Structures are given as C-alpha cells and as structure tokens.
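Let's start with one chain on its own, the form predicted on its own, as structure tokens.
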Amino acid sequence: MPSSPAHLSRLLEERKQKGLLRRLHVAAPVVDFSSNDYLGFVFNNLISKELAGLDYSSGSSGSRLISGNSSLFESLEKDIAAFHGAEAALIFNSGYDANVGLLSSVPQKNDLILYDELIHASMHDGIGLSYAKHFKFRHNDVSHLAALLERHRPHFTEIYIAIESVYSMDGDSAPLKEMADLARTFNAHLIVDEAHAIGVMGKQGSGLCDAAGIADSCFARVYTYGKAMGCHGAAVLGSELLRTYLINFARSFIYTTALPEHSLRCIQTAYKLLADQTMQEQLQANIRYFNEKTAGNPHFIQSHSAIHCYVLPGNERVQAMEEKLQAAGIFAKSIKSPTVKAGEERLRICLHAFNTFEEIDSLLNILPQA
C-alpha cells in the first residue's frame, strides 16, 4: 500500500485519547432509545410489507436533468405539497443534500443569513457554502434575533432566518409563531428544517409548522424521509419560483443521480401509512408518561418531541452511562463534546411508538435521578 499522509494517523491518535474516536457497529442492544424510526415504520416492517412482491428497477439511470426524471416525481412531488399546504416541492436525495442545496445556492453576495446555533450540521455546511454574511443568535433566543434583524436590516439585500422547529441534540421546539412574526417585521425569508417533526407532530404528522399555523409564512421547508418516516430523501418545499430555481442553480440537485422508483415509492407509501393515527397516538403517549416520570429531574431538558436529553457532563462519564445501558440490554446514544458544548453531554433517548411503559421505567430506573 502506497504511504499516507501523517496527519491522518496524527489526528485519530488524537481523538483516540480523548476517548471521541468513531467506529462502526453492527449489533446494538434489544430495547431502542437511539433510532430515529419513532413511528416504528422500519421496526415493524410497514413499507417493505406494503410494497411486497412490486418490481422496481435499481437505478434512476442519470440525473433528474439527464434522464433520471419521471411522472412519479413529478406526481409524487405535487402530492407531497399538496400534503403539506405548500404550491411546490421538489425531492433531493437526503435531508443533507436539501439543506446545502437550498442554502448554498438561494443567499447571494449582499445577503445576511442569521442561524440559530443550534441547526442541523447540513444547514451549517450549506451556509459555509453561500457567499451570503452569516451570524448566528443564541438558542431559541428571540430577543436576539429581533436585536440581529434591527441592526442588520438596512445594510443588506435579503435576510433569511435559518432553523429548525425541532431540534436533534435538545429535543425542544422553536418559537415558530414569534420567529414567523420577525420575518414578517424585517421582510425577512424564514427557513425551517422538519426534520424531526414531520411524522411526530401536526395533523397526520404533517409537522410543527402546520401545527403553529406558520406554514405559509415559510420561504421554505425542508422535510426528510430518513426518520419518523422510514424511508430516505427529502423534499424542499416553497414556491414554484423556488422550484425551479433550485432545478438550475442547486448543485446537490442538479450534479446527482436521481433517486431510484423504489425511494420514490417507499416515500409514497410513507405518506399513506400518516393517515392511520394509531402509531402518533401511541408515539404522544409514551411522550407523556416520559414526561410525567421525568418531571422536576433536573438532568431532562423540557421536550414535547420525541428526543429526550439526560445531561451528564463530561465525556467519560456519558460514556459510561451508555455501557451500563447496554449493559441492561438498552440503547440510548451518548453525545460529547465537541458535537455539543463542553459540559452539556448528554444521552440522547429517541422515544418510538413501539416502546412500552416498561421499558421507559427500564431506562430511568438505571438513570440518577439527582
């Protein structure tokens, strides 16, 4: 094997010793609190057992632009606005891709994008991308980006506000009403990524932005398929300005392969099986007990989401609460530092439809409750 470059082995040796080197797994503990199938749609095998027995092609055959595209995007993608309330969608091959595209591509040079400190990794990268200023405001803070919006709006073209309604790492939701009212204020465009709450919250799931009533004050919503809905892609919606923008000017769009017709269906299918309520209910309710038997611990970050934070700073010791989980046959994922702030470690607890009161009382029966 040709040499490699030393910085390679230098930096890994480094993470090694602070206890922060990734690996891989295959087999995890029996009781999940980690996945984000919190309707339980991969756990119980709905998609796959709807769509038994269709044959689908394995590839696109090219890009959208090229000859990846088809009537059942184009179908699906009307579907999926009409759905959410909105006049366009367009599908890209995973959340990630949808966050760098739109927002790498849509800011220009003499725009502002102001971001809550807390967005996803994706939205972060798309806005290293964009030529546009970008500052970000304290969690959740709306003072602060009120304070942002005064100060910078007369010194650039367009601002976007960039969040999401629910949040991976705390679990909490956004202001999304008092935010949508700023962007109204200051004539900025609002961006929101659904990422966790399409599936979990608003009418059939349509997610938090339905729910608060703020969908049509949203230059753009971002929804992914690759966790309450079991699937894989995403879809931006917005205008159909925005639409056919994003087909000419997003590179994550334009310069990929095209999602085969199995993704497409599976994200189909996904959307039907919204229509039985029955998993959002039991979903909602174990959201409660865990919030009945968790109140007043000072360790739990307030959600009414499905993700729930225990915090246990220090990174050797979120780790070795996550062993003694596992230990007891359950998986609940410790997040360290640098990926949070250092002494805001945590144990990231992912509530599912398909968890019993049992296995709630398993999990915080190992957790100090002071």
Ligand SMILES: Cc1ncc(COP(=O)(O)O)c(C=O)c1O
Second form
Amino acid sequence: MPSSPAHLSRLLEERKQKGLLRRLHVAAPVVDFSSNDYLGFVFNNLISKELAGLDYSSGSSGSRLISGNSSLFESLEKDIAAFHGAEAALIFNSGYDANVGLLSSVPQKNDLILYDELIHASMHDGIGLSYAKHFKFRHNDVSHLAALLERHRPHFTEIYIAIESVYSMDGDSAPLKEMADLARTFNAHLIVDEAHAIGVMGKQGSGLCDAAGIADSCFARVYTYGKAMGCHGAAVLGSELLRTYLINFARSFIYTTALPEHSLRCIQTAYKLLADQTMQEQLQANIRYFNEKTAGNPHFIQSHSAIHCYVLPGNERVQAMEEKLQAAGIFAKSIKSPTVKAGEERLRICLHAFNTFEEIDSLLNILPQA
Ligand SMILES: Cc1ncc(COP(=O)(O)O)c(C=O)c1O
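May I ask for the structure of the form predicted in complex with the named molecule now, the form predicted on its own having been displayed?
Zooming out: every chain and molecule, the one shown earlier first.
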C-alpha cells in the first residue's frame, strides 16, 4: 500500500478520542424513530409496488445537456411546477446538488446572502462556493434579520435570504409570513428549502410555503425526494428565467450524469401517492399524539413537523440514551456537538405514518420526563 498523508490518521484519532468518530452502520430491524421516511413510502414499499413489473432503463447515459435529457424529464418538471404552483421546476440529482447549484451560481460578487444559523450543510456549501458576501442571523429571529437588512440593503446589489421551512435538526418551522414580508419590504430574494415539509405539511403534502400562502413570494423553493417522498433527487422551483439560468450556470446540474428513468418514475409515483392522504393523516395523528404526551416537558423543542428533539446536554449522555433505546429495540439518533451547539445535544426523533401509539409510548417511557 502506498503511504497516506499523515493528517488522515491524526484527525481520525482526534475524533475517536472525543467520541465523535463517524461510522457507517447497517440499520437493524428495530422500531424506526430515525429515518426520514415520514410517510412510510419506503417502509411499505409503496413506490416499488406501483412500479412492479415495469422495465425502466438503469442509466440516463449522460448529463441533461448532452444525452441524458428526455421528454419524461420535461413533462415531470412541468407536473412538479404545477403541483407546487410555480412557473417552472428543474430536477437535480439530490437536494445537496440542488442547494449547492442554486446558491453557488445565482448570488454574485456584489450581492449579500443572509442565512439562518441553522440552515443545512448543503446550503452552507453552496454559499461557500459563491462570490457573494454572507452573514448569518439568529435562528428564526425576524428582528435580527430585519436589522441586518436595514443595515446592509444600501451596500449590495441583490440580497438573498436563505432559510428552511422545517429545520432538519430542530424540527421547528420558520416564521415564513414574516420573512416573506421582510423580503418584499427590502426587495430581497427569498430561498426556502422545503426538504422536511414536502409530503408532511400543506395541502396533499405540497409543503409549508403553500400552507403559509407565501409560495408566490419565494424566489426559489427546493423540494427533495429522499425524505417523505421515499425516493431520490430534488427540484428547484421558481421562474422560467431561474430555470434557464440554472441550466446554464449551476455546475452541480451541468457536470453530472442525469437521473435514470427509474428515478424519475419513482418521483412521479411519489407525487401520485400524495393524492391519497391516508399516510399524511396517520402521520399528523402521530404528531398530535406525541405533542399531547410531551406537552410541558422542558426537554422537547416545540415542533409541529415529523421531527422532534429531546435535548439532553452532553455527548456521552445523549449517546448513552441512544444505546438505552436501542437495547429496547428502538432507534432514535443522538445528535452531538459540534453538529449542534455544545449543551444542546439531543435525540432526534422522527415520527412516521407507520409508527403506532404503543411505539410512541414505549419510547417516551424510557426518556426521563424532567
Ligand atoms: C434541509 C435539507 N436540505 C437538503 C438536504 C439534502 O438533500 P438530499 O439528501 O436529497 O441530498 C437535506 C438532507 O439531509 C436536508 O435535511
């Protein structure tokens, strides 16, 4: 074996010493309170069942701009745009690619990006690749965002506000109406990542922007298909102009092999499945039940989404709690610092349509109440 750069083992050893070494594991068949399969499309094999017996190509043979495009791509994008009430949609290979492509290509040198301190790593990476200046605002803090807009508006050509409608590590929701109002007042462009809202919130799972009545106020919305939608890929929604711009300038769109037909059929089927709202109603019933059971418990971050967080400060404590649950056949993932701030370590509990009230009771009975 050729030698490796010395820092590989040094940095891994440092992580191990801090108890933070990341490892891949194969999920054992336990009660699932950790996956993003909120509606159970994967758990119940719903998409695979719909597509059973159909023979779809395994590859697309090239990037969208060379040989990978198809009439299916084009018609699916039109359907996605219509479903979410947007002018146009552009499919990316993942939510990561969508956020990186959007945020790295649209904001320019004399522009400013104001972003919530808890946005996802993919938005951070896109921002990091752009030439725009960027400042964070305190999580969901409308006054802080307003103050930053007030101070910086005169000094930049364009301003972008980057937020999530449901935050992936806290499960809470952004004050969308207030933020859309600010964007309008300061002539800023609102970008909303709906990764954890699609399928879960809004009419037929169309997302929180639609439910809050601010879809038309968004410059761009990002919908990902690897969570409640039970498949893979993502779409950026906005104007035709934005779609054409991304096709020309978003490098994570241009320089990669397009999704295969099979992936597109899965996305198409996931949207069809949203029409039957049974799964969404079951999930909402579980969310209501969970909130009733945990009302007044100071450990929990308030949430109306599928993601609920039990804050248990200390990496060792939260790891020990994950292991205690696992011993009882329950899997909820511990989220440690520095992924979250020190002192805010937590168990991230994802609720699903397929979880039963008994499973929720078993989980809550193990967690200390005060
Ligand atoms: C808020 C948010 N945006 C984007 C992504 C990335 O999506 P994908 O898994 O499709 O790359 C994730 C997933 O981890 C996410 O939580």
